[in-house]
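In the block that follows, a single chain appears as structure tokens, in the form predicted alone.
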Amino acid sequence: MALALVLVPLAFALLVIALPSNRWRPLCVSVGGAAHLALTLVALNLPEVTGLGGWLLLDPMARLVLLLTSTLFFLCSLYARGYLAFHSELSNRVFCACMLGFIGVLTLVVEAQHLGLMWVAIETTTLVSAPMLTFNRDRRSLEAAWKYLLIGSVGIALALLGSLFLAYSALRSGLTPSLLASDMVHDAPLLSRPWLRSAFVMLFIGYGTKMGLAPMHTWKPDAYGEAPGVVGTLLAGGLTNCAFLAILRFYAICISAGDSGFARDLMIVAGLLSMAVAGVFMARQKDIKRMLAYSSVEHMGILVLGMGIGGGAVFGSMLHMLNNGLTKGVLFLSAANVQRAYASKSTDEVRGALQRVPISGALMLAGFFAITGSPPFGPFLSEFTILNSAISEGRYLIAALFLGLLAVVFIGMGATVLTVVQGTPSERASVSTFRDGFSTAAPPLILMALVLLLGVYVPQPVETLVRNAASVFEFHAAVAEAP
């Protein structure tokens, strides 16, 4: 099963390169999307799925992740029917493998657990997405994509070496070097601690970079701004989730070495630093997906400081990562449509977007609501549960940083967004055809009824999903403080 959730998608795609017709080839993704979903609903039932000799496993982490980004792409796959049928002119091949390889090579970075093979997969997520970048054809989009590519394979690189201090901190202690996860947890505390803290910073900064926690975002508002709405979700919630989940990992072995405190300082470091560098830049920003990313870097560091704090902000976390990834689709995937519907994204052109795609304009109103925390969204559960649980662990300091942070954003998205979804329509508007469909605007809208479910009740199988997933880290803490 952990085998054919990777190879069923790569299947498609193969399939997809080999379909003659750009009309056949979306029906295609879809399908493929369909798929996987079915199969990821098939092994979350199932008490244990692994594959390759225990390199592959669904573990409870794992297990959230996945059905996060299965959700995400099947209800992109169907968008990018609609999508792809307003750009009929360009060919969608190389689009619509790479959408189903994508899949594929995420569900292989949530289910490995060697770190090595996980790196590989990382690697390939970037090599994979980078032509759905330049789909456009245009000089911004190429240069968003070279950009990604750099940046990514620095960051890639940085985690590589903090791999190869982390096999080190094993060989300096007499140890047979082994890169399952499960492996060095065991051996966690009998690392050479300063090996061990040097691989978890490089681990950090690299998969941090892929994550796009600042400083290292920079490729981040390129890319969001000149991608398609549907791989800008499948980057804001799939492959920045699967570079976080990478990071708990060696978190994970950091805590059951009981060095948990240096790694905890620096995500709260770090994640104070992310919001409030997104609080910068999105204050007077024009471009709509520009913003939508600096909202995706104010997100990744909501995660790293939950897991910082520790606690019952851990499970806060976990349950912001599920609620920020389906409030992005929404976001995006209505972004896009008003983009179209405009054929611009920026605030000088785009005005009234209520009148001129009142599902869209309202869909963008309500995830703005949503990401920012207000009640009763998801987010808003999440974030509540981060702010109490710094209060509780008595950080007066920290919890009055993350509210202050969260009012800047809130304040610097909310002009952008009222900007565009309020007023009469700009003249712009006359020179897209654009009109919201069933097909651009049913997706982004069930997202929006997931955001709004979780928001006034989480349902028993997502819960146990999200706190599963929680206790790793309590179960790993618990045993490192045994006697």
Given for the second form:
Amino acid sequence: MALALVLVPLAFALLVIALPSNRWRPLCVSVGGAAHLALTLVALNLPEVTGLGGWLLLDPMARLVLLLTSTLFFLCSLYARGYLAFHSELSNRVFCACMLGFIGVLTLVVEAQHLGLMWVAIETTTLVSAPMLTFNRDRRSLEAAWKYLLIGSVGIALALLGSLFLAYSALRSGLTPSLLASDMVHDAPLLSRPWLRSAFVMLFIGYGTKMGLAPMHTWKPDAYGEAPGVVGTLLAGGLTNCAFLAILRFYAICISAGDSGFARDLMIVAGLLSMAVAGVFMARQKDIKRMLAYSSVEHMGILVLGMGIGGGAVFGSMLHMLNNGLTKGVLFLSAANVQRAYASKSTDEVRGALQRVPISGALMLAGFFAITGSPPFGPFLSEFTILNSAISEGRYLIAALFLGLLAVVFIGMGATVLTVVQGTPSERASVSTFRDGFSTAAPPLILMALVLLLGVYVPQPVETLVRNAASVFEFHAAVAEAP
Amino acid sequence: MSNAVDALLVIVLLLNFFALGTSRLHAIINATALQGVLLGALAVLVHRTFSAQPILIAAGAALIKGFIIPWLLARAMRDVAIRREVEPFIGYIPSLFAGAVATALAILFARTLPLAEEHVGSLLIPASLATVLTGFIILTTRRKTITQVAGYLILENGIFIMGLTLVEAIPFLVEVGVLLDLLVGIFIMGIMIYQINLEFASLDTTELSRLKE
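Swap state to the form predicted together with the partner chain from the form predicted alone:
What follows is the whole complex; the chain from before opens it.
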């Protein structure tokens, strides 16, 4: 079952490569996405899902990330049909195959319990997503893809070095080194501390690059700025969470080792720094998609900040991963619609989106309120949980900085979004025939409904999923404190 | 045996310096290729057992790092018809100096970490860290896309050396996966170098600076 979740999309990818016609491939992606979502829903209802002799396992964290990723991918696959129909003059063979390959490999990242296999899978996600960035074949997208590929690969290389350091920490203690997560958690108290710490720093930098934490975020504005909106969604709502999951797997080992204080400090500093950098670059940002990239930097910061604060904030972080992923989908997809309707993504030309593309304009506005933590949307609930825990843990300075940075981002992002949606479209901006259509408007609309739902009422199964994922870290903390 | 290992590692370190100091692209690609072959030999020497699996990995690494990847890069160079690195962001003498400092730091850092008994006094870990840092310096200071790829390769070579200390920890499947990822990664980079050259009529990465705040 665990292996099927990986192989089914890959099989569809092979089918897509074989198909000669541009018209049928997007449909094939949707069917593949539907199959993946169906398998995911079945798997989540099974008590235990394993594969490859224990190397693959749906543990509580994997369940949560898998549900988010699969839902997002399915909706993106529906959206992609409208998008690719608009660009029917370009061959979509590589694009469609890479999309399906991407979800297959992403599933492998999520399920992998062997940290070496997880590394291989994450590096492969870079390789299958880079070609999607160059779909438009212009100078800007080539530049963005080159930076993405190079910075991503180098970052990930450091993570490999970190993984080896971790294995060395076992070797140094006279244990048989293994990179199986369960073995590492079990042996954690015996690991050599200096190597363990060096390993975590390397891994945090490495996977943090992939996640897009400041100051390793530099590829993100370029890649998200030039990528098609559907790719931006898959990266910002899918890939970044998988990198976060990778960091958490190593964090769990640090907690079991009874040596998590430095890791938590590192996460708090990186979290606040990411929020601050995002706030600075979001102010007066004229490019809609680059603004969204900085929003992604900000929210990755919030995720690690929550983990660093600990306590109830861990639950907040897990819930926020869900909320951020879904809201990023709303924003990237609606922004892409707006961009196509104006053939521009600069606020110099894009005005009055509410008039020209009413659904996408409204979704962008609602998505903006949601992502900045306004009630009644999901992110409000998760950000409030994190803030609340910071205060109840007595971390007043962190709580104050968190609130202040959220306000800065709200103002910065608001200026751009309001410019885009309000007013009347100028004469100059009438070059595009694109308007809201069913396949391009419905997916972000559904995502927005989910974000609203998570704000007013978290369904019981979802809450259980989030709670189980968060409890992984409480359990490790309890084990570490027991003796 | 450990003398032979250290001797090879010294050559690896010298190749780092050679790569830092040369302006000819062919030379830097050949240096990474020679490093790749040496890593294959090192893998055999370090593993000591002559069973099938380590030999296979060593041969695979030597083949991919020593021949296939350099061939891919040489082909990319021929397609885009360039030979020399332009003046780097920092000159060759300063980057050699930076490499020397990085190597010294790597040795110092490796001393502060507690080593397993069998690695005390061995060059494996210092050489690994020094090679990683060298790759990093080349990657960040050179302008041509091909030289950046060479820097990435040197960095990967450094990580491979670290992996030699951990024979038991890394299963066959993962070793193969790492090598394949590297190969596919370089292949995609090769295609992109070609596309970039078509679009920009240059491989100078200073051209790649339209996207900024």
